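One chain is shown next in structure tokens, namely the form predicted alone.
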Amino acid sequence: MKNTPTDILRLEGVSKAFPLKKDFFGRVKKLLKAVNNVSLSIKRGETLGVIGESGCGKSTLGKIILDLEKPDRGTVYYKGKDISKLKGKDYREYRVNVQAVFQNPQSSLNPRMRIWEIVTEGLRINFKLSKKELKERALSLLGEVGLPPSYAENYPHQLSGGQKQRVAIARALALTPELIVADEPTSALDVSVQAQIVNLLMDIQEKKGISYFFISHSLPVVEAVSDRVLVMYKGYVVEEGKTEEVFKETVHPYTELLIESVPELFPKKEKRPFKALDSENGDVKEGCPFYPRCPKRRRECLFYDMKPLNLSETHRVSCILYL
């Protein structure tokens, strides 16, 4: 299943923005460009990884893919149909089979529910089940994702950061999804759980096929479980491809500077600093926007229009440095 040229999802020349400052008279004075033309496909039993600083775009694309924002402009399709067009008995099976798990299981379980209640919501509320079938469904969910049947009657304040983890998994499981937008699953737990969930996750892809969308801040995770890498920047996809492709074969300078910018135990040569160059403030108007951190830059980088470009079948990058 894994590997099959099938794509559950796909979005083109997707872009969103949102409003920073407005006027008195609540005319919009600013935006925020979080999402920039992003155009991405993710097959079927695979997992995309998606790496990038803090606000560069990875969260709100999850939320696009989700249909909890609407893009402002651009498409998003699953399994070849333009999402926002889906009505009723295709609109379900649309949210029923893409799925989320949030970086924090503390704010994404309500604490006056019980555990078994929380896993079965949502087969509670798209299908007919009566209250022992729903019990039995979750006692098996919690099996799946390690935890016992004792945990049935828990509230989630008795749980552990990671165990509240696996609880939010077997929620996504419940409905049999084909996909599943991780959103930073690990980073608000120790570092030996974490290792524990990514490979809970890892385990549930192989026996069930489910595609992952995997956002994370972990550069290390991230090479670990993808099968393919979208580097993130200011709302723009910057690079792209095959896992190895993007952390041995790296072409972006921004790139770069981020997997460089791993600490090691043993560093085999002195780290670049990551910061800007020189006085400029990060912000320009046009052209590339990592222009004013930029080793490689040069003056004809302000004047490029982002336009990605095809370095092999499966590797990508913006930059004019490969035109």
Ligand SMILES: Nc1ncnc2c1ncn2[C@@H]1O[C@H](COP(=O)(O)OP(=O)(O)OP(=O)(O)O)[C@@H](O)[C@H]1O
Second form
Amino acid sequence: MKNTPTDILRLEGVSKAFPLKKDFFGRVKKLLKAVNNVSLSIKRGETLGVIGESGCGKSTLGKIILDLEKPDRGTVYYKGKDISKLKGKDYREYRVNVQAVFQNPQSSLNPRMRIWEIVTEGLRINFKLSKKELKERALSLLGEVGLPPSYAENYPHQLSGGQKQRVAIARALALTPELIVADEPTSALDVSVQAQIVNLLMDIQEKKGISYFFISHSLPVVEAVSDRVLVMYKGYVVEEGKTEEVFKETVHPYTELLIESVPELFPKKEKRPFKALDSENGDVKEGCPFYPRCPKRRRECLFYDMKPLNLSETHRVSCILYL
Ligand SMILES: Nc1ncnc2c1ncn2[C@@H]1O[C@H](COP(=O)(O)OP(=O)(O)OP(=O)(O)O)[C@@H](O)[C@H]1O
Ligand SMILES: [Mg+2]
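For the form predicted together with the ligand instead of the form predicted alone, what are the coordinates?
Let us now look at the entire complex, which starts with that chain.
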């Protein structure tokens, strides 16, 4: 992948595993591979959507982008620079420019702080501003996310779920970021409020040219907001492309099942086809991790190294059927 100047963030061959089992002496016996050899780039002003079932590694990938988790392998580049080597002012610039909005505003907002303090906390920490300046900035930020100025003196518990998420968005915007990692930003909200928050995020993008790394369970939301989409399965990106490519010219059997959302995603217990199946959790030890559930599987899939194949300049797939 070329590092064009418009790439705000780029990941190259990033993997992350968590210890799953330890023996009596505390030595790690088994690792859970949460993110496997993922490469991606996020360009200025674009939304990169991420879909995939619970546990496929979406949030871990988001945390790696935010430097809240360190990858075991691979490199994260912010504007072409390896973030693990950034120091002082340069590291701060990256942290200021890459912000997060998480799923649950209930737990992400400090209940003891007033709304204006929450919204301007990052400004207070990173810049020398007076209380008056911070309050003024808070009022303008509340306006940007569609909240009345009178809310500035309130506490989070006095707000509805949607309003709290607006506060979380205002807090992220306070530092005028270039990229926001939005991890299920609407999943905890009532359906009627979800669309309002999605629209707000889209309006903000239009006005400010911010990029989003947008994680969501909702395929219609991801289809509506994303320029490009990643489909993850067990830590691998199995398909990647422009939104139309992934949703309309789907190639990976997993993406097909995900989009159809058919019950085959939870197939009846079947006899394990080959020895390579891990007896404990239905994982394959080698080859394509989707093998046990894939309606199009072949024996060769167990020997496939999951190296992505380019179908076009933008559309990539990790599936042996396209070799
Ligand atoms: N800190 C951790 N320690 C151990 N295991 C972890 C940790 N964080 C994540 N995992 C595991 O890594 C895998 C990927 O988790 P992750 O939260 O990234 O998935 P996800 O795609 O965001 O799922 P969801 O859709 O439910 O939010 C899961 O199996 C999870 O249990
Ligand atoms: Mg998650």
